[in-house]
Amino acid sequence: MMETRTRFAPSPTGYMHIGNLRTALYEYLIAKANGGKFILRIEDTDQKRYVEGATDIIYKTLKRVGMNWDEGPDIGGNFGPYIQSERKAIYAEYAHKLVELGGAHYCFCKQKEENEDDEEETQETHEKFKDPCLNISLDEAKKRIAAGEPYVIRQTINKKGTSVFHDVVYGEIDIDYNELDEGVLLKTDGMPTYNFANVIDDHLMNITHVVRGNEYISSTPKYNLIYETFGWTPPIYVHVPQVMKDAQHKLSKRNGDASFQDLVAKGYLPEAVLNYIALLGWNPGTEQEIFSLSELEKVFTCERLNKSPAIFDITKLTWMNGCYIRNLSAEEFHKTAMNYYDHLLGRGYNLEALSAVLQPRVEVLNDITEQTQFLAQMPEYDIALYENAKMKTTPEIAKNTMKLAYDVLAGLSVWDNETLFSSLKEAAAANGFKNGQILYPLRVALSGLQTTPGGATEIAVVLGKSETLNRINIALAKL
């Protein structure tokens, strides 16, 4: 049996789109679940869309989520080069050979090539083209080429009837050959189009499984014709449904939808994003939703991929991200949270205590700055905030309980949450107050807010004794 070999072949055109990362993940999991190899190949034949630095983004993204490749441009392998622009001579050789075998022909028409290399444009907007140059004999075509006439190499679709092929997700698929256009395989400048380069590379690199979006199903017979003409065996096809932003619109970087980098910048953990996109079109068959990458490697099978489009639900991702944040060790979370504490540095606050308060409550890391802004700058507030029917407090009651809280806290030598809470609770009982009548006003006094990420005594521990007493004094002056 052949070794399982999959490939992720992105174009270096910018940040990593969620759909692309999901494709990479499925390719990776198919390889690892079968003890095979995961190959990284850079498809940069469309130089118009090339973005400087985008290849490094691809490397960093895959490494950041733990999807290390076994062969690729940076580490080499037995089937290189792994960058398509470095394989130009290979494509030319096979394109001309395909002409000799009758699977392609030389075309001298003045046709636009702008969209021939654009994956989405080719699939969605490129009109079916039947080429009049099919009537030119091979000898005449070679004479025109020798005379210096510009040309492209187009695929020849000369089969009749129906193409039938198998897909792991969709089963047996029938497509009429009459629906296929004779697209360009090799452009005037000698560079291949996406459709041709992939077939050649997948064969030469012994790729056994190809994962791609279901929008490419209609083009698969064209790929199979090339395989057939050369006498090669096609790979196993795994076409996956698109990732949608809603029922009508697909998720697309062209429409400004969030990339992987955007989500990480917003405070989503890479591991959580990867876990979530694994479930966008795949069902583990159990109630489990939280998977590490190593767990996915053990349970993933492409037979459980869904046929229906998957809708990207930011609410579900946010919930999952919160699960990942809570599963971090206290040390890991604090180290991560320190990146969001710039506005609190140098104030003498107990930031480790703050991290302990935030970790059970934060779902997205970027929320940290907003939730802790009151620690950096006390907001202006009206004393009407002390009015709370549930806590049975009024500004007048708050004035009395804040005097009591000040005296209790000023006399403490131990400053931890347990000591502060028990001391205030005892003082409230001894003076005829309910717990909420001292703790709620204290929270308002320390934060200027009705709700905070932690309770009154937790905030006091973060602020420290001096700042806590200072804020109570400010509150008493207001009251």
The other form holds:
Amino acid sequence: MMETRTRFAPSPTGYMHIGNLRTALYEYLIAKANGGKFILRIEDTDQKRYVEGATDIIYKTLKRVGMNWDEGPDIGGNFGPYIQSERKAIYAEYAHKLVELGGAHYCFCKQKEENEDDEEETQETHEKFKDPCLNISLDEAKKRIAAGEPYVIRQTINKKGTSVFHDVVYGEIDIDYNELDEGVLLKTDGMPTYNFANVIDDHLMNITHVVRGNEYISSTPKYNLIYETFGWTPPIYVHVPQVMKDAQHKLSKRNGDASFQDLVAKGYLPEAVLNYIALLGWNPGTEQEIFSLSELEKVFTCERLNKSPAIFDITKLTWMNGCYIRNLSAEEFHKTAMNYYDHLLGRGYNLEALSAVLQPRVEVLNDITEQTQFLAQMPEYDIALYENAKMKTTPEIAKNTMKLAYDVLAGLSVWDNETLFSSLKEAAAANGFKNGQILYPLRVALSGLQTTPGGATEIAVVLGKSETLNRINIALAKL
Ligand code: GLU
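With the form predicted alone in hand, show me what the form predicted together with glutamic acid looks like.
Okay, now the whole complex, with that chain kicking things off.
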């Protein structure tokens, strides 16, 4: 049996689109499920779009989510080079061969814009099947090339009828050859277009499964023609629905959720993002939703990929992220949360205690900054905040209970939640107050807020004894 070989073939655009990362994940999982190889190939033939440092972002992202590749530009392999711009000579050789075999032709028409990767520019001079250069004999074309005339190599669509091919997700697909354009395969500068390079590379790298967005379906008959002309076998096609913002709009970098880096910067954990995107177009056939990468490796099958639109639901991702945050060990969470505590450093606060308060409550790490702002800076508040019917408090009652709280807390030498809570409860009872009449005003006194992450005594533990007493004093002065 042939070894399964999949490839992730990103263009270095400077960020990792969520849809591309999902493609990579499916490629990776197909390879792992079959004991095969996962190959990384950098598709940088469109030099106009080249972005400095972009390849590094690809490496870092894949490593960060644990998708290690078996062959690639940085580690080599038997089928290199793995960067398309280093394979120019290979494409040229095959493009000229394809001309000899009748699958392509030389075209001397002035290109609208030289080196254009996009083929739309061909519309005016090259209506389907009407490229005037098709009338130039091969001998004559070769003479013009030898004389130094600039040219491109264009695909020749020499078939009539319907192209039929199988796709793992979409089933049988029929496309009329009439719908195919005779696009550029090799540009004037000798660079291939995607439409040519992907075929040559997938064949030469022995790729068995190609996973890519469904926007490539309509071009697939063109690729199949090239395979056929060379006498090669096409790979197994796995086209997946594109990741959408909603039914009409693609998820784009502009709306801020499309890039892996943006999501991580917003406080989503890489593991949660990976888990979420696995389910955007695939389902395990069970109720389980939380999967680590190694669990996915065990349960993934191509048959459960589906063609329904993949709508990116940030609410669902946020929920999932919360699950991942809660699953972290206390140490791991504290270590991660420390990145969000800059505004709290150097104050003698008990940040471990703060992490323990936050871990069950935070869904996205960036929320930490906002949720803890009151610890860094007491917000201005009106004493009307002490009025709370449910807690049966008024500013008048608060004045008494805050005096009491001050005395009780000032006398404590142990400063943990249990001690604080039981001491205040006892003092309240002994003085005829309800728990809420001391705890609610204390929360207001320590935070200037009606609601906080964690209760009054938990906040006091984070603030430490002296800042707690200090804030109670400020409250008493107001009251
Ligand atoms: N370089 C193409 C892209 O980034 C790859 C498509 C494919 O996987 O064939 O969209």
